[in-house]
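For reference, the chain that follows is the form predicted on its own, supplied as structure tokens.
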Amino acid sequence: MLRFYNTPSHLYEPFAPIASGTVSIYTCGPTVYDYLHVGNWSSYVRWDILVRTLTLSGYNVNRVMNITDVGHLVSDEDEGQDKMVKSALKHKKTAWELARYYSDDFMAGMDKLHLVQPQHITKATDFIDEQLTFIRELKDKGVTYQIDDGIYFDTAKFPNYASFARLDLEHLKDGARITPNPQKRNPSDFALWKFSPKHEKRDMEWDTPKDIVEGTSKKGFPGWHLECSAMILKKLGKTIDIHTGGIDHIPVHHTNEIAQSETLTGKPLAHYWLHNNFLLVNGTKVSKSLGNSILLSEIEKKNIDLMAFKLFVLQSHYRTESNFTWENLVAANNRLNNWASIIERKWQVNTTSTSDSKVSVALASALDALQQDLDTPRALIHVEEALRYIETRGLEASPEDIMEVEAFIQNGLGLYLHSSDITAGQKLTIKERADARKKSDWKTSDHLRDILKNQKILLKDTDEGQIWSRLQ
């Protein structure tokens, strides 16, 4: 039975969809002014083992995946520059001509990691009639107010505002005279859209509705949190049966966006909350000025295989924070070419060879592992024990076995592993050194062994045969 640790419930909870059998899914996806760095991309593997766990459970997954490409402020309190306009004048390019280069990259990584794809990735930009009708309705319910730099939620008429992220708003009351903009009336209001600044004309910006405006017509442009809402009415449907994000996303983000929603529709926004901790980087959190904003691309430049990277992820559980050192992706790595060295034998084994039950009893519980909210770390122990198992009879391994760990490894956990069968030549060699044991040649055994080594092809002798693997 699925289980999913429920973010403002803080109990497990026992799934149960909408709809039977289908499961919709809202994930936050990437703001697109730079390049993805492996604590970002640690949250998209997340949600990738959730797909991947929803679908071998049966379920059909209809997921909407938003690319942030204009409105994400650098502050969380509405000021400061849209990070795309940053990024664009420190780049000298549009900003559209970013979005285009930073999305384009962010679907590649997707593609290197092997991520599933979600059934819909969709756009600010490209949903910008959309937010315009959901503030025109919340304005007409009375929830909004016009100021200098925007049109403004009021949380004030939202009761149950602190309570998804259990916020202690008098605090933040306390604290008002330090808020930025003096003229919000809480200082836990936030942007619904923002007029573009005086004497600025900006790439990303439109005309604001004469109904939704008070006063002369003013360009602009959608806050944040507004994007995820209006996408999820869109596509999904007032209520979803699972939101996922970071923990980040909680006091503010995710907040802003129950409180938007669920004016609207009167309705949950979603039954359930999944957040992912931190990734650290030698043990500080990611920063830019720290220089430990690590890239896909670094990874690969020191011949890493991604799926290692992918790997260690999984080692830790997501609710966990969890610490990237080359050292641990170097450890990853190893873990990984152990498993595609016995995978290989699936090439080498009796094909008459029966299965194993304890080889299917142990994917079983690696499946359960994952139900029970995605506990990736007790899932790759069972998937050890499998893999021990197909080790230990050597080459009376039965083929089925392995290629169903094999799919299990690669389904269940998203890791491809990359194998490959020998060629003829060397298939040859081995029968010819094995032929040369048989004979108390060793000279011969040692010389043809050692032209495998040299080929990258490592000999185990055991009692049945030859095993071979690829030295890495």
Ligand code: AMP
Given for the second form:
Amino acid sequence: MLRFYNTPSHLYEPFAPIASGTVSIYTCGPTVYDYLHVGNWSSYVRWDILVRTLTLSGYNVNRVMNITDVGHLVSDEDEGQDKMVKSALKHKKTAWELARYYSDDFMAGMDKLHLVQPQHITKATDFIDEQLTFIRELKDKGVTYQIDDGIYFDTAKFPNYASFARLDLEHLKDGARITPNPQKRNPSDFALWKFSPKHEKRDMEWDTPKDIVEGTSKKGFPGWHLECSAMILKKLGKTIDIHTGGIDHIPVHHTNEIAQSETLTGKPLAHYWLHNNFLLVNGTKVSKSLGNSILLSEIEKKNIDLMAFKLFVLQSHYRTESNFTWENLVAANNRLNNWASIIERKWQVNTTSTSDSKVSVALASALDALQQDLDTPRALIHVEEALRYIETRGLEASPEDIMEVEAFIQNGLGLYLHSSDITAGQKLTIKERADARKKSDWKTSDHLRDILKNQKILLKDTDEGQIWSRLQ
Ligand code: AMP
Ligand code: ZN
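What would you give as the form predicted together with the named molecule, now that the form predicted on its own is on the page?
Shown next: the complete complex, the earlier chain at its head.
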């Protein structure tokens, strides 16, 4: 049975979807003003495991992920420049060019990491009409107001505003969270639509419809929180099963999504809210100014398999803080290579060997670990248990067992091992070496072993025969 830790209740809750057999999921996607760093990617690796766990548990998944290409301001609270505009100025590109470039890079990264593609990937700029309709309906409900720089949601009109994140609104009033905009009615009020700054031509701006704006029509752009609410409503409906994001989204972004969506529909936005904790780099927060925002390309440049990064992420639970260091990544890479060397036995073992039930039991425990709030560290232990059972059987291990473990590593954990059979020539060399050893011709045997070693094939002599593995 699946259980998830639900952020608003702070409890583990058994999972039951709205429609039996299908699970609707919304994942807050990246703001495409720059390359994603390892912290961002760790978040998407976590939600990849969620999708895989649900799929292995027999559910169909219908998942939407947005791409924020407009409206996410430097502060999450509607202050400062639009991140896209700031970056476009720096790179001497238009915001549209920048969005295209970094979205493409994000999609390429998803492929490289073998992250399951959401059924819908939706860009904020493709949902402008839906966002304007959303504002119009909120306006009709009397929960919006207009000030000089935009149209805002009046959070005092949503009585449960503080409950999701257990916010201390009195404290907020002191300005602890937000640099107060003196025109806002409440410090927690947030922009649904920002007006383009006077005398500034933005690359991304739209007419504010006359029935929404008071006074003369102005150009504007949507506030960051609105896109998610509008996309969820359009693509998935009023209430979804699972909403995911990083813990940084709890107090502002998700709180605001809930306020606007639930005011509009009168229904809960999501039944389960899952939030990933943060990845640190060398024990500190990932930040451009500290120069520690490591990219996937840097891992690739060091010739480290990106699957090792994924394994590194899975070694910690999604709700605990994790720490990226190059040493940790190299250790994960070694662990992965070790797994691959056992899986490579599928081409070597006795094809008539029968399965060992202990392997299936270990894999069932691994799936159970994932089903218990995505306990990936425990799942890895059970996978390793299964691999050990295979390893100890040497060439008597069953090929079905090996393939079963490989399938779980791939489908459950999303780890694609690079393993391939050796060539016919290399197989012949191994056979010749076996013949030499039978004749106690150690010189030839050593020579043939060295030939293979030069080809990065390592031989291990066991009672049943030689076992090869690839040297990394
Ligand atoms: P952003 O593009 O800033 O909206 O971030 C994309 C996703 O990455 C969000 O879900 C964030 O919560 C998440 N995120 C940002 N930094 C980290 C980090 N250091 N560790 C884990 N997740 C992060
Ligand atoms: Zn969102």
